[in-house]
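In structure tokens, one chain follows: the form predicted on its own.
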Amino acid sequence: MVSTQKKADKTYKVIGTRPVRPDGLDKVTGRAKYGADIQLPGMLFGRVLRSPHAHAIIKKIDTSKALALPGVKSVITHKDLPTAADIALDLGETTSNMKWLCDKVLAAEKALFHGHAIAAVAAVDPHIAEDALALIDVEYEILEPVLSVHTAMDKKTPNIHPNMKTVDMIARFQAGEPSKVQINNVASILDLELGDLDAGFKEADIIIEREFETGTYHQGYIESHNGTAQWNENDEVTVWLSTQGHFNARDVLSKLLQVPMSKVKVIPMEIGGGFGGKIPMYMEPLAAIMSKQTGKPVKMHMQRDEVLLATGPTSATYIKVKVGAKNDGTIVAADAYLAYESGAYPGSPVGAGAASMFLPYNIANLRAHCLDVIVNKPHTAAYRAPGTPAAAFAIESIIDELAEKLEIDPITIRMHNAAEEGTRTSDGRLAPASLAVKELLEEAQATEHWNAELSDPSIGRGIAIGAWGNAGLESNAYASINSDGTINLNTGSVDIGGQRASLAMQLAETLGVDYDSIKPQVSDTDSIGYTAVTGGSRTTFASGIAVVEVGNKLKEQIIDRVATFWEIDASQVHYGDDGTLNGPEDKSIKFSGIGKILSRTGGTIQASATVKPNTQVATFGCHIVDVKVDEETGKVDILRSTALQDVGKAIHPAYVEGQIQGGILQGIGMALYEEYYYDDKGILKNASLLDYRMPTSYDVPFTETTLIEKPNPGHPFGVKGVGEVPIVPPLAAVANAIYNAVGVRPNILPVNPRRLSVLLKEKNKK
């Protein structure tokens, strides 16, 4: 099985192929240094204990035994932190309230999830730091715990914070006025609609109406969280870790710490995964803390069960959706409510699910409804289209009900309702010209799996398609040519997908030079200007229009650095595509000559650009699934899989190909495997990667790819995002194959054999 590309026309010297990545040695030879591999003269170990309650009033905590335990050099609880303003916060992805970001770190009254942080330790060996957490004495209130939207929203269940009031989404994390609407435990609302649902139901010759939930996921990164910090006599603080995005690490630390955001650097280290997860802090500010405290730089790692207790997953949600339709198959309205679990903080990706959800079809008559729902689980953090892949789940189960209940194929139904050029999305926004969703319906429907026979009846076919409307926001890049003609690529954003090589790929495109002349690095927080975070599939689309910003000021520098070489007119003066500059008489150097005049020229040639580009557009992808199920035992076997996507322009097929396969296989990992399971009193029973059940490779095949370049016109070579639309479709995918199957809509995901065995007995009773 093979990858396959469908290119856009125009072709290029080095964007399109597949060279090396810069830091690969690197890291298969173990040379990559990594959060966890940071060493310091005189490093404390920093260790955090968390409650063993879901939800509690902290009563007291005694810190007097840990302090005297040999080897302790501190022990800090909440009163150890700076008192938080009440402001909100840009964290990259989400945003939040600075109070309720502080008690995130180190719980202050109340602890409000298992695996709440209640107090940190410090001490002169990880062992003793351990040791230490055992002498704390902490007494507790236990409290009922709030382990669903639905259980949340009962005006029986009281505020788990008290004074929280519902505001607008817009709003949220604001000192605003409260919405017009007070729910129990719903921290904010959002209402997105376009056109006039009634009469569109009222056009309706079938009207479909379901439920849906999916659970709690984590994101499964290999690395665990870690931090390093240490506060010097100056008061400037450093600290190394491992995030996608440190300038807004910096930012944080700097309002939590209440230190000027001058004094404080943040180190980028290589990053083993995140998908989102790794844009929140959790341990830095008491590493930072601690490090005050002692005058000794503090290192701080996470255990994997920490990872699972008291990181960000996903929302676990409850969707209700219904939606009406012609006999024809056209989609004349679609009413959506949504609500997802927030974690013990505001802040879901609800809404980002609910303006994701409808961008594949053109729906005259819509609304979303979003509660962003507070429960006793950790806050919850980004995952790859962040809320998005359970909205697709729900909207793509009733279409493909509608389809069967029409007579119509499932890519013809999508084909007719596909959003095109000029199509006004759930947020009231036009759709752009370059808009790939019928072309992508068009490959998935030409594919050889989809017209390929089904051996078995056992077997079933499920398809799904799913957007993501990607982000913009600022970059900065840097880059300097040396005296033998290479060239040092400085940009701000951490590398967690190839994006050294994507980024050095453009500039050499842009300069005409080869890849390998190009030396991409990621600069730490004072070496270059602030950076958004890697995340939202912003990276090679923003920092490449950045990048490609630089090279043409390089270009005008050199145009100008050989004329003055050659006594001539800079007019004179031809840049190539090759990187060859050309002028009268025959006049000639290569790029790579460059260097040897630039002493005589007036010295280094160096150029920066800061852009914050808004020309991303939507991308598009889709999923063609085989199953087969197992009627006695439920289990799913997935026998085949393709995917589609619309990638604008692939810098680096291989990479491109790589996050498609990749979000395919975490797709199917929420659909059939993963779930947190917690406990009647809100104890997470799998907090280990035994447990916990990711797909490996056992368990999924290789998955086809069919990459479909349509260029967004806002970027200089194409670029639209790729990296978060590939765990959109899956969820959908899988449970239509499963009926396609036997028979069986599942409504709650993931359909383990436990769940889909219910489903079969059911439906053999009647």
Second form
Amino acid sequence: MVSTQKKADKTYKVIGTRPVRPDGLDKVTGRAKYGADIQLPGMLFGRVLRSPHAHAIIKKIDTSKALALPGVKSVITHKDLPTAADIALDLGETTSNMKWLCDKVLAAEKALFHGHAIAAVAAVDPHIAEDALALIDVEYEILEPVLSVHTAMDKKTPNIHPNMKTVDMIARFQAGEPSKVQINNVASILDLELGDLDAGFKEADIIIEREFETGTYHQGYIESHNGTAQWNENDEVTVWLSTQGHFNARDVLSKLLQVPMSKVKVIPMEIGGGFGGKIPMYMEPLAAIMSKQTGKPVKMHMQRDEVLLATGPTSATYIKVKVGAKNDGTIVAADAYLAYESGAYPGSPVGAGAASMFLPYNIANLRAHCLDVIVNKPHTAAYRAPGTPAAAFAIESIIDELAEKLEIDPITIRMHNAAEEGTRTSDGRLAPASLAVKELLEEAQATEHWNAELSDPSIGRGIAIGAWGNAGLESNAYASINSDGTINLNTGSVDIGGQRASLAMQLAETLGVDYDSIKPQVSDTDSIGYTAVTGGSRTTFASGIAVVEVGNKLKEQIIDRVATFWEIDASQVHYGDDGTLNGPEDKSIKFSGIGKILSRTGGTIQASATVKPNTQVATFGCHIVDVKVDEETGKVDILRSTALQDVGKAIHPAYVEGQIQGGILQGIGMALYEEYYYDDKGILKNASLLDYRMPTSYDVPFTETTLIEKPNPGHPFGVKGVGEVPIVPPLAAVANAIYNAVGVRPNILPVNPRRLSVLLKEKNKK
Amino acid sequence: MQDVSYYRPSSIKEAIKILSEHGPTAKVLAGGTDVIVQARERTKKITAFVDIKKIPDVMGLGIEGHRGLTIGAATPMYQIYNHSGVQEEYPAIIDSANIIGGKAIQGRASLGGNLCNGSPAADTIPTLIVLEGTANIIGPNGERKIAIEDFCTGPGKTLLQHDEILISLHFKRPAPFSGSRFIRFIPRNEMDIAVVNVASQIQMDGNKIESSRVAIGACAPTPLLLKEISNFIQGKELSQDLLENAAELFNNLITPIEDMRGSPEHRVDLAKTLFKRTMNDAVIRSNGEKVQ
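Structure of the form predicted together with the partner chain, please, following the form predicted on its own?
So here's everything in the complex, that chain up top.
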């Protein structure tokens, strides 16, 4: 097991160490409070009736028998939702439209996917609520389900949303005017173009065009969705929930429930994973409405099958890519067609996938034609580098094939085409600052893994790289100094992956104090300023900038107070790196003594900061993997896994490595194991973790990591967001390794034993 | 979850009385790794659990000289695979017990539970069949014995009546120069349901096959004993060609279904591969050697 860190030149006291996380003890002892731990007096339990059909008109819902069941206090349907205005809200990683959201939380005219919420019940205990679901009579008129992008776009297939128009996307997340081209069930079209594609292909000595498909994958967080709502008589609503962004939750609830924002308070509980999937809301509005009806708090908690059926997985995709290159390996043109399933409502991450897939490369002539396609499946949500693993699978498979056909080493061909400062991206902009593709490839070339002998002909090795940009967005932080010299740090960033630790470490470093003297907390929506989601690889970066700014403001005030205390000018006080303040005539005070001075010079000091960083960078990751293929069964075993990544500056290297290892694991799951399995009626057959196969510890070995630290100029310590990019390369790396082992190129993922055995049989026939 | 009553009788007689009084919606609870899930997910109507783990007759296991091995129906897997006698003489039972669910499941899951659940893909039943296991059952009308190969009648269906209790499983002592092996194929390496599983038992006379038993799971409504295979290879000299030829019989012997776990074509291919692998391993074990 190897963990390598290529050190940045500057040394720090706290940053780069590996302390225990502040929330660690409570989490390992079970004391941490998650949404499921909420218990309130008189609390009711809510459950949801879900559509057994993938596509059906709801002709009638009769709730009378359910309401008559003793213990049942409320039964609601779409009619009980306040009228939904058709307003788009910017949710950071995803765009949410209120009309769609209302329809998603409780179906209006049609059930649009298997598992679509039809009605909700609140009862005095969860078993009674379940019994009541069986008493709700729903009359459906079953319609033909639309289950693939190809069927959806067929002229003969009616629009799932009859009034929907295909719109042109202005930018990746911003819908524009109706498009000149109207395609059935296509919500939006985005075209990214650079250079002259035809001229590019004319220069090519070799052109490879291939089609790829990837399945529907769920984020697979451990904790299922939950939310508890209390609607008071004065129309103040309090919601406790598991979310990646409680301010977004507040804003959406305010609009959806038609309650002023100031009357909605959202309290984020600890969160057991999200990976993008805990940005949307599902049951919280229903809990709130049922609380309003009953005057009691209502708690809702999804079962695992509901999580798989009815929350947002990532898009299944169809991608066709054509790449032209010269004999020396120079890629002269690339043309991609990407059709992503968005599920029942618009909003797949197809644009993000298209923009990211070419980001590692300098290709003069590019086009990406992106289609966001409605199908009768759950509405997709963000999932770790949304849309990009599938797109990278396509381009990285083709580059592997190009390398093979041109007899160029796979790292060399990537190095030859690597993006660098000044490269134009597919949307014509300059490549982000501080990009480290070449450094990444150089390190990959030098790993022991890449240079190790393969011990057996059934073993193959693959490599792939990938890119993902960091989001900026708004963050707030607040800190105050206690009389004992400890510091309370409050932020609006939910702690999914160790953010309390990474933010406390940045404040400790700024102030020159011990990590243990910082007490970080996540504050609710009434207690700190608006902070965007924990997502988009932004929190340690953006909230980190806010925290450093808070630290600097505290330092200025401390200097002033000490100067007052010593009766000298502030310019004579020196704030040392170790938190010791010095003045003339050997005057000196340690940070731990500051508290006493503060109480004699006007009391506690505090500082807050709001940031909305514009400097956005991209991070690049590389995966090297060895696989062993059992040709008789089609089973692939992962033997060795190495990941390299440019992280800017690793604040807490162990958590950075953990992010990388987790992302690699999920990427391997996409490559080999995981997928939604629908029958021809659109019924999800594997809504359980038994048959929705995520890799276990028996399937994936420890991933060795190399951290490369090329600082981000937009962050005081050089931090780049690290959480998402590791999931991008493994799909292609595994596919390329399989080709290296057995000579067949998987073009449909997951390449499970069934699919691989078909490919192997075709090969053996030839 | 449904509301259920919970009983914990301390004798077989008491347990049968509760089952008789409650009717078919009362279920015997051993490890609960299937029935509790069925109750929670409401896939079966269950109104009462009769926990038999406090009844001594159904717990524990032992080998009594020539009389063979008896395993209490509710004995958890970990006790079975930690038993040195079973490891020595019935290694195919270890193959099966070792891979049920995951480690946590194996702390509770039992052979009796796996058999009574009657899944076509059950990971112990092919092994129990090829080892010529017998099910000892007690009901209101007394005791009876059923050969395990006859026990399952369809997916989730068995010959056990609702007021009967499976007490134990019995296996005769293995013949000299015999060996057995069970292999399951799953896409992952843990926590999965078989795409196909195969158990083979073989008794050798030099290089000649004296007798054999082969059973397969997840390819029919119940685990199947494939006498045709045994008839084909019996009395013949063991060779890889013989096994290849015997494997071709699977083309006509099984008609597996298409589902989320596998396609018919892939299942037939896997059946052939697992048959050859289990046979070769069983032969190794018949020589008193260990398999990888």
